[in-house]
Each structure stands twice: as structure tokens, then as C-alpha cells.
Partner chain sequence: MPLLDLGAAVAIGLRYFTIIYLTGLGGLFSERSGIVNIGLEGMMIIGTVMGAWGTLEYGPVAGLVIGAAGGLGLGLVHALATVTFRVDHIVSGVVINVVAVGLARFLAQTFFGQATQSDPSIPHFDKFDVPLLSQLPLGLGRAFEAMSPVVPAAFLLTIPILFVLNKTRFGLRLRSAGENPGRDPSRRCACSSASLRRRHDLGSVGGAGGGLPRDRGERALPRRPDAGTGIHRAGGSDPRQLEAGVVDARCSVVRIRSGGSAEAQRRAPVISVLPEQFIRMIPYVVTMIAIAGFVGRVQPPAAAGRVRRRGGSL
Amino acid sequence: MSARTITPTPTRSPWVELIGGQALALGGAFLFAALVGALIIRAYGVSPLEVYRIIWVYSSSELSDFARVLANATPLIFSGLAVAVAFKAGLFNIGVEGQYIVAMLTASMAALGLDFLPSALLLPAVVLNGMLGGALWALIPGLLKVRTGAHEVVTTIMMNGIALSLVAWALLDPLKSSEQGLVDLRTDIFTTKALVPTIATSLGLEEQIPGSVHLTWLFPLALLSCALVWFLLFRTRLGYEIRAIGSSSGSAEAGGISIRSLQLKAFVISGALGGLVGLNNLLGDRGYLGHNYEIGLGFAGITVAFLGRNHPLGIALAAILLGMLARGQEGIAVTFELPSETLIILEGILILSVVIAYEMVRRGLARRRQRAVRAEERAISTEGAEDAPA
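Single chain structure for the sequence just listed, the form predicted alone:
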């Protein structure tokens, strides 16, 4: 009896299923969060549709509004990337907060100590010094992790507290302003050569984007960092090994990958990215390091990384979304009598919705593939039984 040709069961491409499933999960999560948020807003006697309209209008009606959104998103992109790189290696780096605080200190030291350099050298030196400060601060918990097994969550939390105290000491003594009289606790003002120019100034858009909007060239650098991190993770051997130990450290070690070495490298890369988080505020806005610097950006990076599914493109989009919500919060404060925590609650609901929706889709796709494999195996068994000689 002639052998039959086994026709495989037609299936959609895994990439089509993955992208379609993620789009469905994201849309469902946004819809669910919007509905729950509407119930909360309605409880205060305010129209949810009007609140959502105000968020959109304040974020996109004018060029200056969208510029504020991108300025808000700039540090969040760096922070999200820092968290994501560590997470890809199976590490939970919640020390980005301390890493960018120390990075602002080291960047300030470079801005004040190397002010004799021309602008073409001084600004890159300041930025690199900030990245170096973040990397060195991340190296400490990294070494503790690989040498002693100390959990990175505990050590990075402790390093955050030490970073705060270190900067406070520096502002009280070695970097204290030399100006006389009643001066806020801060460093001396940086030379303009050490500051990052705004995009509006460089492109002649001062009329459309006022000087109070600090959208600097660090935003394009953030987008470039997304591209570089994507290339690192998905197009290099180092990135493959990082993802391998994050997926299954036992299998990676059995395959000859040095887990300790890669975890240390991931920590350093994460810290270097974290070192860029505070520079937009330091070099694009204030021009000095003061005691009232912005905090919380490192923890916000965890939110961005989760929303972006630890993918560079998703992180950029998630950061812009949170930038829109931050801008919309200003509009809500002016227009409605809603608590300022309302949008924080909405962000939390959105994060939970996205995480749950993606997990449901992941499990659904896994079950679908398992059914397809079993159906294929049954078809092969049936064909083989029919072709067997009597």
C-alpha cells in the first residue's frame, strides 16, 4: 500500500498569534481600567468622559503640551530600561532610585570640577560620569549577589538609603555652595557648557515651546538607548545569554553559561542606564544639585517596565503614556475637584490589568499550542495505523 502524505494542520504564524494576543490583552486591559476608573470618578460626581477628555486635551492640544509629555517621559524611559535589563537576567533591581541619585552627585562633581573643558568635551564627560556613578553604585549589590548570595532586593533597598545620606553629606560639606548669605542647600550653579540644550532652542521653536518646558536632547538619547538595549538583548551573544539565565538559570548553566559573570554584567549595565535617569532634571532644568531634587523616578521605572513588558519599544510607549497621565493630572487639578491620588489609583489598576491580561493570553496561547501538537500527533498516529500492512 502506498504511503500517504501527511498534511500538517494549518496554523497561524506564532508571531501573528503573539502580536495579536498581546494587542488583544492590551486593549482589554485598557478598557477594563477605563471602566473601573470611570466608576471611581463617578463616585465623586464628575463625568468620567470629561475627565478622560481633559487628560487628552492637556496632553496633545498644543505642541508645548506634547513637549511636556515627552519631557516627563524622558527619565521614565531610562528608568524602565534599567529595571528591564536586570529583570531579563532574572534580577529585580529596585535600586535604580539610589543609582540615579548617586549619578547626579558624580555628574555634579564632573560639572563643577571639569568646567575648564570646552562644551564639546565637558557635557559628554558629565553624562558619562553620571553613568559611571550609577554603574559603580549598582556594582556593589551585584558583587554581594554573586559572591555571597545576598538577595538583590534587600541590598538595593539598603543602597537606596545610603545614597540619600551620601548626597546629603556632600551638599552639607564638600559640594556646598560657595555663595554667601541665605542660599538653599545646593551646589554652585553649573557653567552653561555643562547643560543639555533644549530641543526648542536648538530648532528655533521657542515661540511654540516655552522655556518652562525642559524637553532636552536627552529624549532622543533615551530613544537611542531603547534601540541599543534592543540590539543588545536580541542581536548579541551577551543579550542571548542574559535572556537565557533569566528564563532558566539551571538550563543556562548546564549549557556552559557563567551565571555569576552575566548577572554582574547585567547589574552594571542596569546601573549605567539608571545613571541617566536624573540628568534631565539636573542638566536640563535646574543646572545645580539641590537638596530638593526629584525622587521616586527609580520606583516609577518598575511601573514602566511592567507596562512595557520589559521590551524597549513597550517601555518607550509606557513612559509616554505615564507622561500623558502626569500632564493630565495638572489639567484635572485645575478643572475638577478630584483628589490628586485619582490618577495614581488609575495607574495601579492599569498595571494590574495589563499584568493579568498578558498572563491570561500567555496561558491561552500555550494551551492552544499544546492542543495543536496533540492533534498533530494523533493525526500522525492515525495515518500510520491506516498505512500499516494487515
Contents of the next structure:
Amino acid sequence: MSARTITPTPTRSPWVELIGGQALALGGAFLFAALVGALIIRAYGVSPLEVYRIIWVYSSSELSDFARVLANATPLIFSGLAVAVAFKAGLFNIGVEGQYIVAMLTASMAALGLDFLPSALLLPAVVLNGMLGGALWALIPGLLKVRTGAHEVVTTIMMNGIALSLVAWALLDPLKSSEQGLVDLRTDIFTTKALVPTIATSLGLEEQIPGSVHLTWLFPLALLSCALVWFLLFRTRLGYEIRAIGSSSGSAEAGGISIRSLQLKAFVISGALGGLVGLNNLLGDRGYLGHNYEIGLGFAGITVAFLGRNHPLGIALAAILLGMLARGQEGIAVTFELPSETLIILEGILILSVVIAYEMVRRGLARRRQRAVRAEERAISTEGAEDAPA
Amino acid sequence: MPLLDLGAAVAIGLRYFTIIYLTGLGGLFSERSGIVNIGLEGMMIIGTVMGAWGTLEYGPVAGLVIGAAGGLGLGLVHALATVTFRVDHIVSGVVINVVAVGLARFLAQTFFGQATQSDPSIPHFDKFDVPLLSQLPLGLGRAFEAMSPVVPAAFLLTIPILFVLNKTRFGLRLRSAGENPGRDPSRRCACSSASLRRRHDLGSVGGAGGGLPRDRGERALPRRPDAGTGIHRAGGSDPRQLEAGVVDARCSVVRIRSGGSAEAQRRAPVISVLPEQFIRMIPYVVTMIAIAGFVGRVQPPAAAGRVRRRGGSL
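Next up, can you give the form predicted together with the partner chain of this protein, since the form predicted alone came first?
Okay, now the whole complex, with that chain kicking things off.
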């Protein structure tokens, strides 16, 4: 009888391969996007390297610059998390946009209606009301999904449209400011007790960080949310079940998990996180809800989630990266004869190439693993044939 | 003054109808081939800018074609991502929408020297009165006066589209790709090329939708040119039974109701009991109700949105 000749499969652990592969994919995608971006910038007769340098300079040279980047990143972290939680359950929440718009409305209602409360109670009430509004707006498509099977992509998009009209109506009628002679359409200004203080004022950094930088305590809250979402997804039973239905709803159901109630739960959690997206703009910057509130943060969340691989840590980093690009846009606008929209295109190319690169790496790794398993099987079966009596 | 100027309401409905219907046809093609196209919105936006530029340079007909080509370009990107690289359809569509907004502003800056609109006085199609219909009594005839030729053209497009979809080999392959791409091994390879081709058509029709408003020289390009309409259409074109004819009926009804009533409200104070914002919600609510299956069962193609993998490959 021959000695066992099975060669051990490569000793690198799959974990190392995965991390290495993803780093490779990310690097490749960044390089590709930078090259395509360079072509566009070149066509405008501007040096691409100079443009990339300006983005870096504008987002990192001073403390206040970096604070601006983090302020930009704050809503994106929330909206990326909202998308990711739903996605982990195999659901597409395209409706973060509508959810945060409605949440801004409900938060404003709380800020205006509960203004008799002391600050320690009012602020949490406002934030919770925002989360409640977002969760409620997500509940409708969630219910339609589990009750009638209506596809959540379509229904959440419809909910976005309804949200815009709802807020427009609220600003025109019930919440319209009673102040005379207003040019802008807006609510009354909130009491300062309802506003989130900036980190700079709380830490006495007004010298370095001017008041125009709206880096508030919502940023630490965003980081905390990342940690909580990570804990929820990877360390609790609910999170395990959410990931189970996301990766294989069939096996999850066979394992005794109720898909419908979990999908609904995931959607509501997603909506509650979505409810936090608009608050930095509402409570950290303006102090009232006006008709020209910031839009598009919900859709940006989708790109953040995919750039960050739907992982809380990745989402935080991706949001900061997009925050840098947004800051860089300001730099480009004042430095070059180049439409600052170039950076939005660059962002899109980057995301598309990241998604494609990850997919290619995933397939490559899966194929390798498949080959390794096959080789092992073959080795075992040939050995079995040798062992058999002739 | 009549309570409700029906003719004007229908005219506005028809105008919206054309834009959404053309985009809906794009959605129809891609959905039937099994590819979900959330990116229609972006294709409309690019179609609008490209169409405006084409019209400015070469006249309205070329403008339509160039607008369609703009949509086709993005359709190709979507096809490359979803068919060749098997990226999730929704992810790709959303990214296309993000890129399109930036690209549109970038192109507008390049073409017109400003990011948000072109010269409003660009050439456009001559308007004409539809014979016979414009003679209708009770003010209804107004709906068919001074109409852009693109409106009836969009209507007439229904017939060739139905033919292509149901009576040609191409249409059969398209539909089978959407229902069960892996069923017949001999057809497998054809599938990816068929749906690649598919996407082209879809992109171009989607683009044409956007091209239209510009060609008529009626509309400035706002920050979000066709905000919501492209996506709205993608929603509506989901259902399987949604033959071209149905797209037709559904959009026009919905839009006439929403577009028309907003205008009618200004003219007839009787309707103003309901705030305009709620009237604007109607199309979205109607779509949700339709999708939720309260009005007959609507079923998308079996393989819609699924990334196709050949055989057992990963």
C-alpha cells in the first residue's frame, strides 16, 4: 500500500486570500478610476496629478479641512448603514432618500412641538422622532413586501416620490413659519435646545475650526452606530438570521427562520438608521426645515454601502472618502477651469469599477476553492482505486 | 369659465405621456430580457443634454437621434456591468443614475457654458394641429392643437414595438432570455449577446424619452432634469403582461390625472380642496397599488434582476 500522497491544499488561509483579494480589487479599481478620471481632466487641459493633489490638500491640510470632511461623511455613514442592514437581509432599500426626508419632517415636528422640554430630554426626543419617522416610512414598503410580495425596489422608489410631496405640503401649510415677510419657505426656527452642538464648541476648538464647519456630535453617534450595527449583524442572533436570509433564504427557511418577519425587522431597522441621515443638516446646520433641504443623501448611501462592502467599518471609510471628494470639489471649483462635476463622474466610475473588481475577485476565489476541492477529491478517489484489491 | 378645462388637461397629459411612454418602452425591453433597469432615470438625463446639444448643432431630428445615442451609451455601460461582469442590476442602475447627474452637468457646462440649462431658444419641431381631432367640441379639441409631432410618433411606435416583441425571432429570444436564460443550452450563448443587444435598444429608447423635452425647446434643464419620471417608469414597466399597449394606457391615465389636474386646479378653484402636493402623489400611489397586486396580478419575467451565470460556473 502506497503512502498517502494527498498534497495539502495551499496553506494560506482563505481569510488571508479574501483580504488580499479584496485589497487587490480595491487597489485596481482605484487605479482604473484614477486613470479614466485623468483622461477626462486631461481633455480639459488641466494636470490630473495637480487635481488629485488639490483634493488631498483641501481635505487634509488643516484641522478644519479634516473636520469638514468628517461633517460631509456624517450623513453618508448613516445612510450607508441603512442600506447595508437591508442588503444583508437580501433587500434593497432604495428608499433611504424618502425615509430621511420624512424623518426630517417628523424631527422638526418634535423640535417645534416639544420645545417646552429641557434640552436633555428634547434633543433625544427629536432624534428618536426622526428615527421613528424613517422607520415608519420603511414599514410601508416592508409590509407590502411581506404581505403581497411587491418588490421593495419599486415601492421604496414610489415612497421617495410621495415623501417629497408630503414635505412640500407640510412646508406650505401646517408647518409653515408664521413669521411675516419671509423669502424662503421654511418652518419656524427651532429653539437652540433642540440643536446638536458642534464638537468644536464643546471642546473649545473654535480657534482652529470655524463655525461654518458643521461637525457635530452626530459624527461620534455615526461611529457608534457603525459599532452597534456591527454588533447587531455579527454578534447577535437577529443579525445572524438577517445574514442567513440574505445569503440563502432557502436554507434559512429550512433552518426554521421566519423570512417574512425578519425582512420586516431588517427594513424597519434600516429605516430607523435612515431617519438619522438628515439630522446633521437639520439640527447641526440650519436649525429649521426649509424647502431647499439637502437631497440625494439616500442615493449616496447606496454607493457608500457598496464601496464599503456592506461592512460597518468599510462604510465609515467609504463615507470619509466621499466626504473628501466632496471637499475636493470645492477646491477644484476655486482652483481650476474645470467643471467640479468631474469629481461626481470620477466617483461613479470608481464605484462601478470597485463593484466589478470585487465581483471578479469573488468569482476568482470561488473558482480556486472549487479547483482545490476537486483536486482533493480526485486525489482521494485515485488513492481509493489503488487501495482496492486488484 | 368652465369648471375643468378638459382639453388643456389632456394636452398636458399627452405631453408628459410622451416622455414617460418612450422611457417606459426602454424599460419594457430591458425588463422583458430579464434586466432590471433602475438607470432609466440617468439615461433620460443624458438623453436630455445630448438631445439639446444635437438640436442646437444639427436640428431637431438629429437631436432626437443624438439624445437616443446618449441613452444608448449609458445602456451599454449597464449591459457591460450586468451582462459581462455580472454586477447586480440594481447596483449598476443606481450608479448610472449617480454618474448621469454629474455627467449631465459636466456636459452642459462643456456644451452650453452653464451647468443647468441650454439656450432656451433652440430650434424645435414645428407644432401642428391634428386634423379632425382638433375640431372636437366642448373644448376637447384644444388637446390636439399645436402638438409636437413627437407625440403621435410615440403613439405610432407602439405597433412596431409590439411586432418586434411578439412576432420576430429577436423578440422571442428576448422574452425567453427574461423568463429562463439557462433552459436551452444551445441558446445559452445567444442569451448574453441577445441581452447585450437588448440593452442597446433599451438605452436608446430611454434616451429618446429624455431627448424629447429639449427638442421641443420647452424646458430648461433643471438640476434634476426628469426628476423621478424615469424611475417611476421603471417601476411601472415591471409587470409581465405589460405589453406596449398597456404601458401606453397606464401611463397616460396616470399622467393625465396628475399633470392634468395640477393645471386644472389652477384654472378651476373647485378642485383646490385637495392640495396640489397630494395630487402629485397619485401616480406613485397608483403604481404601488398596482405592484402590490391589488389590481390584477402583475408578474415580472421569471429571471428579472437575476445575474446570469453560465452553467454551474461561479
